[in-house]
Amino acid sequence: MNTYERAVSLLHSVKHKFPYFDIPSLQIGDLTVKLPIVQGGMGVGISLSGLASAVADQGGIGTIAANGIGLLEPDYFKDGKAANIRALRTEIRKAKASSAGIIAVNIMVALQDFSQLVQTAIEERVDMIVMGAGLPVKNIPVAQMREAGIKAVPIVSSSRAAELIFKMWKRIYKDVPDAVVVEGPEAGGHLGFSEAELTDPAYSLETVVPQVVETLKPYSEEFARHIPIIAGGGIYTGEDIYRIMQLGADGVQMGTRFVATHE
């Protein structure tokens, strides 16, 4: 199945189950996403330009994962940082040449070359930078991102983390992120859940998403903009999309669902 067929099947499953539910677009600042689906950033050569551009073509957000992307380069083990930057630049350009849709880059904060990879994404003027595996608080080039029209989107797993990031951004940058990805225990990310927490309802998306919605309300009011929440982790069917959006999410992030697509 290719991404077109996958997108159509998801839409049909929502419409069949909930015929009176109009699937909304996802609005991130001045960026309108026709289909409220963000393709998750799957690192080490999974989420590359082929997949990202195919998802973007169908009206979602296609994501290139920067983690380990330089392994595609022959000199990676001689100079991994240079290889990562070169490969990321290449994949962004290929994706943008293949699609006029929305292209994001997922960059792990924990990476040693995080700053260089962010700079590369800014230079290539991607639409959005998603930052996870750590708290994107210090040394974020917010002014450069704003000048380039790039949306800043941190990944969090709790309302506490969201509060910390927004509080620090307000203090340091006099600004706040454009959206937030909220990942639950079923997300294939780097969130550090313990084995017991994987099945604890207190850490589920159903619990955390409404908490983050409440946490961000004061910031939405203060900065006079809606801050959309994108929920990820265990979102697999149209019914899952409907259920989580009824809890306050503006969109969803899906990774596993795209692994089996042709791209």
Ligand SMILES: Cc1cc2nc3c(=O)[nH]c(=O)nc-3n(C[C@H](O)[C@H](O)[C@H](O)COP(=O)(O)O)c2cc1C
The other form holds:
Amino acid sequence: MNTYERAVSLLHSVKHKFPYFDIPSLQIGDLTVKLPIVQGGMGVGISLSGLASAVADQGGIGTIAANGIGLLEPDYFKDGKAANIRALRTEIRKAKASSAGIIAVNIMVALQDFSQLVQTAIEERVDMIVMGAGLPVKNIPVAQMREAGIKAVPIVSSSRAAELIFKMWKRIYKDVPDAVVVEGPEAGGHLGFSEAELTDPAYSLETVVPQVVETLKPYSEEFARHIPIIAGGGIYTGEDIYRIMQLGADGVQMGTRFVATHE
Ligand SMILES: Cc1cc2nc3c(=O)[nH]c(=O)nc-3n(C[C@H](O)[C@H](O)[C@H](O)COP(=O)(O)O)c2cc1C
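The form predicted on its own done, now the form predicted together with this ligand:
To see the whole picture, the full complex is given below, headed by that same chain.
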């Protein structure tokens, strides 16, 4: 199945099960995402320009993952940082050349070259930078991102982390992020959940999404803008999308589902 067929099948499954549910677009500031589906960044070469542009073309957000992106460059083991920067630049340019849709970059906060990768994404004018695997609080070039019209989106797995990020942003930058990705324990890729937490309902997406909705309310009011929540982790079908949106999510982030597409 290619990405187009995957998108059509997901939408049909929503329409079939919930005929009265109008699939809303996802609004992130002035960015309108026709389908409320963000393809999650998948590192080490899994989500590159091919997948990101295919998803963006279908009206979702396509994400290039920066983590280990330079591995296929000939000099990666000599100068990994230079290889990563070059590969990221190339992949963003390729994605933007093949789609007029929305392209994001996923950059893990824990990466040694986090700041340089963010600079590259800004220079290449991506639409959105998604920052996970750590708390994106310090050394975020918020003013520069605002000037370039790039959306800043942290990934959290708890309302505590969301609160901390928003509190610190407010203090340091007098600003708050544009949206939040809430990743539950079922998310693919490497996450920090223990085995017990994986099945503990306290950590489930269904528990955490409504908590993050509450956490963000005062910030939405203070900064006079809606801060959308994008829920990810174990979302596979249209029914899953519907259910989590009923709990307050404005959109979803999906990774595993896209791994098996041609792109
Ligand atoms: C193979 C794979 C690699 C991933 N790599 C990253 C990554 O580099 N950075 C990141 O923030 N998330 C990463 N993720 C998480 C995804 O962006 C997304 O949040 C997650 O896949 C959503 O859950 P799902 O797989 O159940 O759809 C990865 C996921 C998968 C499946």
